[in-house]
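A single chain comes next, written as C-alpha cells; it is the form predicted on its own.
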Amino acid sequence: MQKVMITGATGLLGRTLYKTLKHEFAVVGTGFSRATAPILPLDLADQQAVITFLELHKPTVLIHAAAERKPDVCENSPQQTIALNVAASEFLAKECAKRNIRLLFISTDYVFDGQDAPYYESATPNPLNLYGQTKQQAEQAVLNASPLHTIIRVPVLYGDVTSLNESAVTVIATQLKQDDQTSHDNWAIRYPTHVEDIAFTLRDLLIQPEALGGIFHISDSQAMTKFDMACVMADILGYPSELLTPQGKPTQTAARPYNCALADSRLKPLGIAYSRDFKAAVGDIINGATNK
C-alpha cells in the first residue's frame, strides 16, 4: 500500500485530501499552528524536522498543500509568503527526490494573467501578483528536482469550512448576513471547484501512478464571478437580491487576472471527470455551517 504524506492537512484543501485518501492509503498528515491529532505538527521552515520526518514516516507521496494562497496576504507578507510557497517547496521537492518519493505540488490558476483563456497544461505561465510569481517559481523547482513530480492547478476552491470566511467563495455569505447592502466584484472569472472533487482525482491519480508526472489541470467548468456567486447564495440565504451591488473593476491590492479557465488535455482520456453543481453544494455547505 502507498504511503501519502500531506501538508497543509488543517486547510480547507488538506482536510478533504486525509478524509477521502485515508480510506485507499496510509494517510500522515501535518499541519502547523492548527495541527491536533491525528495530524502531525511540522514546521516546513525547519529543515532538519522536515529530513527526521521524512526518514520516520517514508512515505511513498508526499502531496504538498501547504502556503499561503490570499493574494492580498502575499503582497503584504513577500519574506514570509517567498519562504513557505517558494523555498519550503524547492527543499520538499529536492529532499522527495533523493528519497524516489513523488511529490504532487498543489499550484494554481493564477500562474496565469488570464488573458487568453483557456489555458491548456503547456501554455506559458505569466502571474500578475507575488503569490501567482510564487507558485510558479515553485512550480519550476518542483520539476526540476525530479522527472516523478506532478504539479497540480487548481482555481478557486471551497467546500466544508471550519466556517465560513475560510473559504473565498462561502466568505460571500458571511457578508451577506452581516450587511444591509453589499457590492461584489463583477469583473474577474472564476471557476470555483469543491474540495472533494480534487481529492478525488487525486485518489485516481494515485491509483494510477504510471500516469503522473508534468502538469495536470483540475476544475469544474461553471463560469461564475463573485457577483455571480453572490446572487445564487443570495437565493440560498433568503437575502434581498436587490440589496446586491456588481462592481465593475476589481478593488483589491494584489492584481487579479481576468479569466484563468484552466482546460484538460490529460485527466479526460484517462476517464478521470468529477464535477457537481454549485448551487446544490454551496447550500449544503452554508446550511452546514449556520448549524454548527
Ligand SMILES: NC(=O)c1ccc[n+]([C@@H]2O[C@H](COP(=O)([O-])OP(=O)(O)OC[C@H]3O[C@@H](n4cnc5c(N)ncnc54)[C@H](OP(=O)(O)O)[C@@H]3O)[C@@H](O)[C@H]2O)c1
Second form
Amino acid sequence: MQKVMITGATGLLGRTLYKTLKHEFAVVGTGFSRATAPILPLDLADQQAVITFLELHKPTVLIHAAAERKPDVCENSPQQTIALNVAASEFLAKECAKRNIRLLFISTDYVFDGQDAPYYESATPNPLNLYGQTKQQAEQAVLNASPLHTIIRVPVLYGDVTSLNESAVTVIATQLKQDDQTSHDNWAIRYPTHVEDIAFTLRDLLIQPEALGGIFHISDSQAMTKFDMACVMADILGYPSELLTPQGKPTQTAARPYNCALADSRLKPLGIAYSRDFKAAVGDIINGATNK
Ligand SMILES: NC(=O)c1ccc[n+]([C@@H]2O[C@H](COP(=O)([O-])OP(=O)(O)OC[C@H]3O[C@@H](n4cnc5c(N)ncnc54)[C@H](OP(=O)(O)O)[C@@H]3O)[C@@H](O)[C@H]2O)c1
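Given the form predicted on its own, state the structure of the form predicted together with this ligand.
Below is the whole assembly, all chains and molecules, this chain first.
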C-alpha cells in the first residue's frame, strides 16, 4: 500500500487531502502552528527535522501543499516567503529524490501573467508577483530534482473552512455580512475550484502512478470575477445584489494576473474530470459556516 505524506495538512487544501486520501492510502499529515493529533508538527525550515521525519515515516509519496499563498503577505515578508516556498520545497524535492519518494508539488495559476489564456501545461510561465515567482522557482527545483516528481497547478480554491475568511472566495461572504453595499473586482477572471475536486483528482492519479511526472493542470471551468462571486453569495445570503458595485481596476498591493485559465490535456485522457456547481457548493460552505 502506498504511504502518502501531506505537508500543509492543517491548511485549506491539506485538510481535505488528508480526509479524502486516508480512505485509500496510509496517510501521514504534517502542519506547523496549528498541528494537533492526528496531524503531526513539522517545521519545514528545520532540515534535520525533515530528514528525521522522512526516515521515520518512510512515505512512498509526498504531497507538498505547505506554502505562503497570500500574495500581499509574500510581498511584505519576502525572506520568509522565499525560505518556505522555494528553499524548503527544493530541499524536500532533493531528499525525496534520494529516497525514491514521489513528490507532488502543489503550485498555482499565478505562475502565468494572465495575458494569453488558456494556458496548457507546456505554456511558458511569467509570474507578475513574488508569490508566483517563488512558486515558479520551486517548480523548476522540483522538476530538476527527479523525473519521478510532479507539478500540480491549481487556481483559486474554496472548500470547508475554519472561518469564511480562510479562502479568497468565501471571504467575500464575510465582507457582504459586514456591509451589503461593498465593491468587488470585476476585472480579474478566476476559476474557483473546490478542494475536494483537487483531492479526488490526486487520489485517482495516485491509483495510476505510472501516469505521474511532469506538469498537471486541475481547474473547474466556471469563469467568474470576484464581483460575479459576490452576486452569487449575496443571493445565497438574501442580500440584494443591486447594491454591490463592480470595480473595473484591481486594487490589491501585489500585481494580479488578468486571466490564468488552466487548460488540461492530461487528465481527461485518463478519465479524470471533476467539477461542481459553484452556487450550490459555496452555498453549502456558507450555510455550514453560519451554523457552526
Ligand atoms: N488557497 C488558494 O486559493 C490556492 C490557489 C492556488 C494555489 N494554492 C496552493 O495550494 C497549496 C495549499 O494552499 P492552502 O490554501 O491550503 O494554504 P493555507 O491554507 O494557507 O495553508 C498553509 C499551510 O502551510 C503550513 N506551513 C506554514 N509554514 C510552515 C512551515 N514553516 N513548516 C511547515 N508547514 C508550514 C501551514 O501550517 P499551520 O497552519 O499549521 O501553521 C498550513 O498547513 C499551496 O501550495 C498554495 O500555494 C492555493
